[in-house]
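For reference, the chain that follows is the form predicted alone, supplied as structure tokens.
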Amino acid sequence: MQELAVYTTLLEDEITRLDFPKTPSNLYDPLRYFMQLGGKRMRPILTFLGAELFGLKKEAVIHAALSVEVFHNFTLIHDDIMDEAPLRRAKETVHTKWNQNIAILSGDVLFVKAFQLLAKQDPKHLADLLNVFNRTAQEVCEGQQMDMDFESRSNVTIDEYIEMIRLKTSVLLGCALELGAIVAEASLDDRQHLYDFGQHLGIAFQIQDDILDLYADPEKFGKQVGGDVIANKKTLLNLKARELANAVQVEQLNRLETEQDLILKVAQTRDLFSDIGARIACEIEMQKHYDFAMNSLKQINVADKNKQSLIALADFLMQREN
């Protein structure tokens, strides 16, 4: 969306001038490389466009869109340490670059960095503003230890994943947008069916990337197809196929979970989930939380035109290539 170029600039300019004393220096110079990897910007958006919904200038709301950012940022660096990943966005993690040790406190300090963003917002409006925003903090650890006990669990439901993958990613996406119109001073019922739009919108959007780790083209989905089911993660796909398969295909699937040749494993799983229905059950899924994505944002009490920048965003997120 080429409508999002001059959200994004606003939003590089103000992260380039956050103030991180210069030491010491390995505390703070991970903060610089880290924040500046890029990314989609998409969270900080969401924050301008929830006040812009509501007539607001997006200037009016900069402090609490950076706070946004900064906390997802937060969140990736103690990810990437808890996942052991050695990249992120193409480059070194900051725990590989760096050390463990030094990915912790510098995530720490990306932590309350984003609560003294926060409190530049007007006083009158920050009682509010925290209570969204820490709630929102606490759901995503939630999650995201949700995500850990999954990988030692043999017997995850779907509506344990679809709780988490709500709670890890999906209620920033929510808080984002509420921030906005909370400055905005919009009313508790449009604030929540804001709320609400962000919310179900990012659970679709995580269902379609499970859908397109396995199914994407390589070529346009820019990471690696099938790493989900290499590393065995229990996605949704891998759920709606366990409960839709018979007990030939269960065997199968199992099977294929101890299978060494990688490149067999990802083909011969696609086409096993294809059989058996599962990218179908997503796919309906997926449209499931649209909808009610779209329906929460439809009973905001604002003309259509103030929306049509959601409705233009959310059609962009959920036409990705596969």
Given for the second form:
There are 2 protein chains.
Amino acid sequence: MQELAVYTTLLEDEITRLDFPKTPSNLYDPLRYFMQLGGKRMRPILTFLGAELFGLKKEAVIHAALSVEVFHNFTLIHDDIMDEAPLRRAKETVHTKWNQNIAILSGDVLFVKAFQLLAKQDPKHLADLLNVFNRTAQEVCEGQQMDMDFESRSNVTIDEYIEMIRLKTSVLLGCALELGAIVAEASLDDRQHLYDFGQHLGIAFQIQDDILDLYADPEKFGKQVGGDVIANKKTLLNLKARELANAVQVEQLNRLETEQDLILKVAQTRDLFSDIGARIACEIEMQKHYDFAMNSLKQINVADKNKQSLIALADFLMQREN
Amino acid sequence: MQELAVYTTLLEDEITRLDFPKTPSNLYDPLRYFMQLGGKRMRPILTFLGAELFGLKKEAVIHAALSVEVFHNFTLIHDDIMDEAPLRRAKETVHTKWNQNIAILSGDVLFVKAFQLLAKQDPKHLADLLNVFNRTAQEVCEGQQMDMDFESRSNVTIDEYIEMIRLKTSVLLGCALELGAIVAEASLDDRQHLYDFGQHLGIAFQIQDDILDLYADPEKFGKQVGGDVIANKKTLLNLKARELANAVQVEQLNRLETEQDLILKVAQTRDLFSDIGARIACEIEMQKHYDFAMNSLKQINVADKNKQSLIALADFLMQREN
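Next up, the form predicted together with a further copy of the same chain. The previous block was the form predicted alone.
The complete assembly is shown below, putting the previous chain first.
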């Protein structure tokens, strides 16, 4: 999608101009650093597209778009602490480069910044914007808590897993789109359809993430293939495999969890997941959410030509190999 | 102030009714626990009084009042992590009773709750409410960062210290009052005077805190007298003493910092601070902010009888011994 460059250029420019105060430098330097680490800026682009779908220019939703991106970065700073992650986008995380207290507090003030940006939109939309934004922020926290809880649980169900990724990552995509639609004064029905489109596209995208982690072409994949398997992470692939495996295959899965030769572990798990039918089951689940998303988009009451950007974006997201 | 009981009864009732979801329990149980730990509920009472000053009933600002209290509790949960505090109001802190990750995340979701409550006020006031609330939230984070920075600095000035307590604690008192005034549709001038009243009363209260920590009657004081001295904390007393001490007294202050006999350390520091004139200097500084506060209140354009509750509250706050 060549057109995305127009959006990202505008966004990077606006992000550079976010006016964090000079002092206290231990509070604001981490934010200047972290906000410049890059990323796809997918969420604010969704806010632009959500507005444009209803004929409103992207400039009219710039503050809401930035608000979503800033909120997303706040969650990353705090998640990195909780996950004890040393790196983010191949650079040091805030708690590594500074310290944990600074990461907690600069995250907090970045969260405030998200609300300050949202409050720059026209007051007449503010109650609706806040309503969607607050609910989403709460859900993202719930998703992160579920994810942490799952680490120490052995009985996570597939429904719980889908609910976790819905809350942790997908609702924010729906929210980003809906904020654009709110400012464009779309109908409540159209707002809901657009939100559903974003949410289910997000779930499909996350399932694809799980699949790619094990089945991506190592030449094209940005990180180590099989990382989730090596960490014995409960992904949809893993849960589907456990659900579908026969007694012999369960034994094999158990044995592979403690396999010390990591290259062998990844290769054999990949083959086993395929044999069990876990890969295909995940692809079916992914397709289900993708279809739901496209069907939601279809129901929105605007001309088909207005939907082309969102269709192109969905195609782009689902055809990636990195 | 007997009348305060009416406000606190209403507040405790409303706080009990804050509807935190059942799951994820690791996210919401800590909030049910922490919000019930009590406290003076001074900030939401200020929001009530800020509205009543302009003839508006407290029920009309209940959501804004709760929002301020919830925000305050969010900051306490995160501050307790940063300060590694095991106890809060004689009960375990969230990160001690659960763990640090849960304290970060449940703090985050409590912060969201503050915005959800604020957004329950009439949409016509929302932009103004958010404007004051967001600025204050940002300042409170700045104050906490300054406080942490001071721990590793030996050259903190008195102006910096006053600015730190202004940001960390006093702006929220001004904000609490102003939120009430906004919903009561007070004039911009009156809002500013009321904010100034709260802010300077807050600074006076914090300075009194510093003084009481060393000079309170141990029989009446709720915690150990001299705690700040034992921890070699940079309080206004300490900074004033350093500013006013002669060469011999500086030597004595240095020696006392490493004194191992804590009873002796507290007693001798108390006498030395008095001899140096630090206590009286702090009392003068406290009185200056108290007078500024009362003068700001005086300038508000409402009948004197409407101001009686705020005057009584100020007297109550400044005559405490615990």
